[in-house]
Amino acid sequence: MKFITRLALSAVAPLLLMQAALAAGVNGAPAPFDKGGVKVALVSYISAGDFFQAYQAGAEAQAKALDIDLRVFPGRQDAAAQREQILQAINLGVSAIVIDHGLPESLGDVVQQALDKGIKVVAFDVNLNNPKIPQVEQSDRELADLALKQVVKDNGDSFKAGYVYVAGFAPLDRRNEVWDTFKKQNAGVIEKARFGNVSDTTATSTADQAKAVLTANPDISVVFAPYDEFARGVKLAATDLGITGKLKIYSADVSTADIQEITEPGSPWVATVATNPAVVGAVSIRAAALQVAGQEVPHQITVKPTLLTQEGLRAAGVKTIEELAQKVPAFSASDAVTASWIPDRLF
């Protein structure tokens, strides 16, 4: 929570003086944003973990800049609860709903109800297979590809690997396609074990699985864990087993807590590839706002990722997300789905 408090404050602080001016809407904006108070719902499937908290903070900061009345429904990893929250948002009379992750098979009918009522819908990292719904993603295939190129750079193309994956989540499924292709192209890479868990205690439960896997397969030298909570769990297991010097962990996503764990002395977590989750949250709100304003939004909205290595972070003296954004400008902004009337200097 310390991380999200810092991020939220850093995101919102530049806006405090702006809010009085925006209280009656956004100057120069088309209707209904010229009047302000547009209701938008953010309905999440997962809200635990730094990535999801940062995503929400970015969405909230962008919503404040647009004088949006944002209603946040926190995720509990419960598909039935998420369905009910979408129905609640519809009944609140929102103009748009942003859906953050989820299980596609449980969302189709309630999302269609929203569309039938004229409510705009944006999906982040959940594929709802509907041409009317813009899909925001982190370029997951590029993200996984950058990570695996670093794996080969560090370890060559022949090694025993552990792989952390849970099917059914759009970003993980897209990253998995790249992993499967990578193995076909590199016959010397042997996947010794596949494991993983997504819950409100993902890191802890993954650590328990990783201990069993690493104990049973002492020849594993590389773990590809393309979600930072997975990587945190594997690192915890390696530390408990005393094998941090024999293992290298490669992941996706980043937070202040991740940076601290990657850069600490002796850490086996050597690289991650990430977008700024707060920027992705802001992009999701912008996509919703543009639709509500009747403006064109592409179906596929991609936020480009950045490779972050342990060596690079240490050399730059980066210890927090804020410092990362300052020292790597591409990490702090995205020109995806914006307009001249949308304030986008949030971080």
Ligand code: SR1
Contents of the next structure:
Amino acid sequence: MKFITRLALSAVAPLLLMQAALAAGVNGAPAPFDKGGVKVALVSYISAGDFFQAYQAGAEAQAKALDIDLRVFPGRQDAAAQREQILQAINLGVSAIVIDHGLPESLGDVVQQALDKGIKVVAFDVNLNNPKIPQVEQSDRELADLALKQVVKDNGDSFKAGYVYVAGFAPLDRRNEVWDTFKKQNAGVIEKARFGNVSDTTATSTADQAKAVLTANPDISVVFAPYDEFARGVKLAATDLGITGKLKIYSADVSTADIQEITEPGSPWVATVATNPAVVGAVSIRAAALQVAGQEVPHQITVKPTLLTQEGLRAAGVKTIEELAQKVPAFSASDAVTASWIPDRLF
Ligand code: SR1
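Return the form predicted together with the ligand of this protein as a structure block, the form predicted on its own having already been given.
What follows is the whole complex; the chain from before opens it.
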């Protein structure tokens, strides 16, 4: 008898373990996270580039820690496809949707459909202008301000500048407000050219534009390029033109590849101001989870950026985002939208 019981238990145990692994839930979490398997969608507008890949990886890590069934819809800079993906997510019966970038004018009605069905929505870097939708951002005005303070520290307040900007993207629009104010306050700063492109080939297309601009305006000594793909494009152009020695590039964002480009000998990319995009992805998922659990979430959620100079990175010997996270606490975690039941050891 004892043998039969042992036999039965040994046959069932793997199944029980499998079930536990499939829908374990989170210990001490409120419903529905105590049972696990909560469906959440991440619908992106831009999927190319280091920032967006790292953002997605952070969202996936936080979702896994919360036993969330995360459905990722990769955008391809296609507003119609993003709308369609939101409708697909609604039909899948998700409890929440995180919308990462996008064009507000093409999202309003489908987002409203989600809200009407009781689906919680979180917006990262797209202004959906709805009190029910928490807005996640990287404190873009502070980001631009830190970068421009470094510009003045390195170059004084009188120089000819190139500026890379594409209107219509919330973070770039916020950074642009700071650039406009900066120019008004510093009459000696002359914007000689403005260019930019956001596509699935942002860096190379921006490089083509930058080559033309820098050839036509050889007196440009500073380029403000507040998106790492822009900065990469300008650096490419400067290298091709052989003018890296007389140009300084200031950007936003950081990745392991960016650190390599910033710190390599003779690089004109001298500073960037950034968050860890993986941390921002994790924060976005936490904001969705808290809402699904019926808990309070602030309307405005910010992850603060840090100034990273070429000099500082070289001196610290930092070569990767992981090494950065060991040295700069803000790169390993954020205390935005946390709760005692949300596991925060992600990286
Ligand atoms: C096209 S918008 C690009 C920006 O989105 C994120 O906020 C990143 O910081 C990137 O600079």
